[in-house]
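A single chain comes next, written as structure tokens; it is the form predicted on its own.
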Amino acid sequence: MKNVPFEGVIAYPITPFDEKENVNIPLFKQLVERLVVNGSQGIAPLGSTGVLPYLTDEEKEELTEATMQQVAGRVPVLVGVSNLTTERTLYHAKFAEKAGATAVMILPMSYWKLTEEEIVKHYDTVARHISIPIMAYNNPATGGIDMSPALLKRLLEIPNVTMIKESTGDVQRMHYLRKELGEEVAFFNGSNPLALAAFAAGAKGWCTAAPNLIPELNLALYEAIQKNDLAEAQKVFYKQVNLLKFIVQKGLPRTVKAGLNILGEEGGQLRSPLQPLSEVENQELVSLLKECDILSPSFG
């Protein structure tokens, strides 16, 4: 297998803001520390959960450096560097490498629909200018582009592109990747409701915001898979699946912030236009956390 420094549960921290919607770096470091201490096997700042598109270049750099300082080599770090242009993507990839990131993740963001050749050149240009591995991220819901399995196969021919994160919600994509590329392909699940199915299809890891709220259950699923204990994996997954669906449906930053507050942790503020969950949504989240045994039945 090519250079693949990740496996298991890779956690996405939120990017917290203060009352004036400025990035709250001290709180961000606290949230990253919490993820590391609770057992996450990798940290991935500047993803969808970290509201990457809402941040300035300077804020992205500040958050990258803060992550590296806080993690301090305890687990590998996967930094999101996606941008509309190749030039800015490369800029942030170089910055992440210099800061000490283990790898970078790139989503081919698009205003116009990019051709396959444009996407391949985009990745190849970045790959030729950095030495750390790249995770190609396929998420048409946020990037506007659905990279076919055949295109992902092409991207893996680029030496530095060693990992794929598949977030279409189609588990057949993962089966295809395993069938076409063999057991050596390193693909990661980015669709929370497919966590169990993805591991069954051979996913090497799970990239998720859920460890902000239910780290024990997320890790228990991975551990059961590692032990080939299907019955335990099913039991643990079914216990958390409703919460996993809710997190996706209501928006990752919004639900994680609300969940942290419910759990008695500081979640910071959101950056406009994002708004907090409604009272009804908050109550639904409380019920789901009780379902996961994270809150006592008498809570609230």
Contents of the next structure:
There are 4 protein chains.
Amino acid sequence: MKNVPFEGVIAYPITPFDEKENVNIPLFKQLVERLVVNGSQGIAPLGSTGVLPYLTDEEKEELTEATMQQVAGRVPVLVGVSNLTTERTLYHAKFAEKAGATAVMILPMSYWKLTEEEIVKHYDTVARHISIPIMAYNNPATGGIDMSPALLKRLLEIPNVTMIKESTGDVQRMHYLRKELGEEVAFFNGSNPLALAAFAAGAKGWCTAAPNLIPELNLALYEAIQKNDLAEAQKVFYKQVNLLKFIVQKGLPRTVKAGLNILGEEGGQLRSPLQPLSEVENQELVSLLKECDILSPSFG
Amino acid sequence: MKNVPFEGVIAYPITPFDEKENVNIPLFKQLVERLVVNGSQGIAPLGSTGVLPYLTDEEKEELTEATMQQVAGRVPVLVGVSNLTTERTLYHAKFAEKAGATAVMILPMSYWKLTEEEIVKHYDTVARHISIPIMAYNNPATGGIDMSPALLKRLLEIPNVTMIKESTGDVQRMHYLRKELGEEVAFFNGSNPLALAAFAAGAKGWCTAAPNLIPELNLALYEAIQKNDLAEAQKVFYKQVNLLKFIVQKGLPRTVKAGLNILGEEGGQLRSPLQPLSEVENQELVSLLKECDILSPSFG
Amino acid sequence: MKNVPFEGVIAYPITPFDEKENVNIPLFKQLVERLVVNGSQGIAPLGSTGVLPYLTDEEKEELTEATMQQVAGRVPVLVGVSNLTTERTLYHAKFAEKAGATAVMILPMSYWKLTEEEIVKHYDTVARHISIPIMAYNNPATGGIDMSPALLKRLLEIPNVTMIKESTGDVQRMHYLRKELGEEVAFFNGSNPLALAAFAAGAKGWCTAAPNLIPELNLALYEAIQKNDLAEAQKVFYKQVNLLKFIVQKGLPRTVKAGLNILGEEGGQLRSPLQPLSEVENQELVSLLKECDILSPSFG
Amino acid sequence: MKNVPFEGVIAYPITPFDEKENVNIPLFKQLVERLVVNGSQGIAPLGSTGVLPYLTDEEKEELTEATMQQVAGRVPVLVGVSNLTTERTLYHAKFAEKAGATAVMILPMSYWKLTEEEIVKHYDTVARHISIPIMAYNNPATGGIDMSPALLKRLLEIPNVTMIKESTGDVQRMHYLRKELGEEVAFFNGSNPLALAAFAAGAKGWCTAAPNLIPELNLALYEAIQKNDLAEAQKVFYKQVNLLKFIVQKGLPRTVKAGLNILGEEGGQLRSPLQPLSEVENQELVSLLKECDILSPSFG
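What does the same protein look like in the form predicted in complex with another copy of the chain, given that the last one was the form predicted on its own?
So here's everything in the complex, that chain up top.
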């Protein structure tokens, strides 16, 4: 039986910066605390939401350690360690393991399109040098590579690659994984607007930045699924779907920061070239948060 | 309240031909009878499955009349009347209405990409001259036009356009329709591999050729949804998903004919250029029918 | 040596309709005459420009005969005979041959995506029953099938398939054809905005509706190429490129009709669902015709 | 008049590594020397070919300085300084300027898709802090963003953004740039298989890794264009097109290294996850080099 230490709603914190665009660790810890307190069933720092590729090695290490300290064992922690080179990926995977991470997530980042052999070797090299489980992450929109279901199946043959995160937005990929790999395969949905369809297809969990803004609705969806109550899941999903689409479409770091500010929370600054939402986008987000009942209709 | 005379599993018969590639009406009636007897909640002749665009005007009229006679009011009938020109579309819509069809289905067929205005005018012209409801059908893969959710919304403002059939294979289109148009909007799923995701998203029915081969499984999925039993729906769906993918991928008329033959039924001939499945494809279909428990494991 | 009876600028007439949307044969002949008189090196009725798929069998026959009468041997004639069924394609190919056509053009029209075997059989069946050459036409945007260069190569092995018309808009397809098939292969460009790139790549001719509006510029491009004068070809091409893009983008039948009207010529009516250009589009076309020096700067 | 210090064939060296995957500076200098001696009209280190994004800041600085020393003013040098963050892009742009680079090339690298405003601000920030010209580089396949011609036009309004490199592989982008921006706009082609089409469209130069393997053929193409001899350009282009396609398809760093080895030159190692060509791919490259007359037909 494979080691799959996650299920349910896995929350992705943003990485906040100060006025000089340096990482703001105290604020980061505060944002992690909110996610834990609000019921997230896992915490995943250094994901796309956490602008992993825009950070230096030192910043990644600090953020990993800050997460472990703040979470303090209350929920499992999934640390993103993706890097263009195999050497750096391995370095950060070892660091995360030593820091106490429950598992690491690896996206095969690509500048030059990698061959299947290159991808398998990349994962295999990392896997052989660490003992904690690996979540293989497929997200062509950010990573630049689309791993076929057949390739994902191949990666799962590596002993400690035990989880798949699918973010293509194509529910048929999940059907394939489930059919090919059996009911025990642990696939996680990383495409917010597909949350309902993915759970209906059997996803074990939902990797999402949405709990930064609407944790109750996110958790309510998972609970309805666990109770086998499709009607309720549908109702809860349609309440949040427009917000889920918006945060994906406009970019998770930018929209989470803007949403936190609207909700009266500190969200820190972005690192350039990323820029804040425009005023029009901000107003749209206000409306969507009202639709989710997280903001009062009379707000603003 | 809009007039929506369909729900559940709407079955699409193939159009069988004889050795000279002429339409075989007696065999067609026999195939329609099987669909009704096996529990389909609607019959839809002259769809893509029925190779509508490969038929002459006279053949379309004969097939419409044959369906009405054979179904004889047991279930509602949805007649496909799509044509490249507005004049011919209207002609066949009127014919279907006079023959007693419950509703007509119209795909905006395209050779020259139509503008939104041209599409609206096309539907509007037909709608003004008939009294029965129209199902607007979006299927870019066969029709050559991808109608945006916003355009579909516009079409629904025409009084007797009361139903949408979505076959893009993108479940997010259904989310949009449901969100924009409210819970009463009647959208039907026309993408077989999305059957579970579409019902989870609130689809009112499933337009499918699959009941020609596996009616019990198709109906069982709809029943599980009606009972709000997602776990059962998931189980039933995964049993049939590989067959559903195969018939779409290899083409419905070709695979339904081949499947009927495997099941010991007459399926008639195809009209050229369409050709029978290869022997390898045929064997694959045998395996998939076994996976669906419709063929005994010892078959062949 | 293969029989390739075309080269240079092959002009596509529109099919004009009267107020009742019936084909207007006298006006059609007048439009064909303009094309011949203006120097076109071939005439191609019943193409996409001529709205072939929107016509009845009888109309196609009338238009074929009208073209032969009007051209009267002054230039070669290429008749479009594409149809969804093999039987109808063969019927019209035979009709064109009997009427005196120099060659026929066949697009593998598709509703159900055809397999490679089905496409080869389709061409082969027609080719075995006629003696005149066939131009195989690849245009996924209208025909719905994208024939790979490898498939086109296979079609050229059929003795009287002697010409390829490429309309994918990808100049690399032409490179492939030329490399794989040698310098003698006769490939024709059907993508107007690629006219210069295609001639530079070695295209033998240009299949285009543009001579309905700007014959001098079209011919000047071909002449510069024949004189090996790239600098001149570039100059002439950039003069017309924006018009070429516009007529493709807005649809050839609609833009040619509008352009004829602007130039003071009769263009007839369109057949629904096709509708005239909007007023804004019309003004844009006026500007583009001025840019081509075919309209005086003071027009309008 | 804008400052455009490049034209003709701009050659991209690979970055060679030693057995421990550390940068091999002496071998790099040797490879740069070959490119200069073989007639390249510009040298561009730290491009995609030079695996820029796989390098540390220190390595980038060493490679920049090594290039300047080796080239020693014989031809202009274009240094790649692209980075995900604005801060690091600016840092390397300043370093390149100080080191004596003629110009810098900037690809708007993206993990989170950038808005147009973010892209403009990114370029503008860098441009305001350096005095040498900038080449804006559009390559969605590696950079993850497709800058529209309209956006490129906007970037050209920044005073020292004076050159565009287009690598989308769509010759129509070049038509647009030339039409919109006039004959003086300096656009460079970065898509090897489009070399002929791009020069025919008016490209001022060709940014390419091919001179590492077939410098004579690359230069011969440019010379034919300068002599306005399209027939010769076509002949020379078709001789090399299959090699050009291959090196793009299999990845420039991997194929250049393999090709150098086949030609008896040192090419160093790759940095993981990039791996050498397979034996089959290597044999294919041997055939292609023979086709280019750079290897004798009896080789191997």
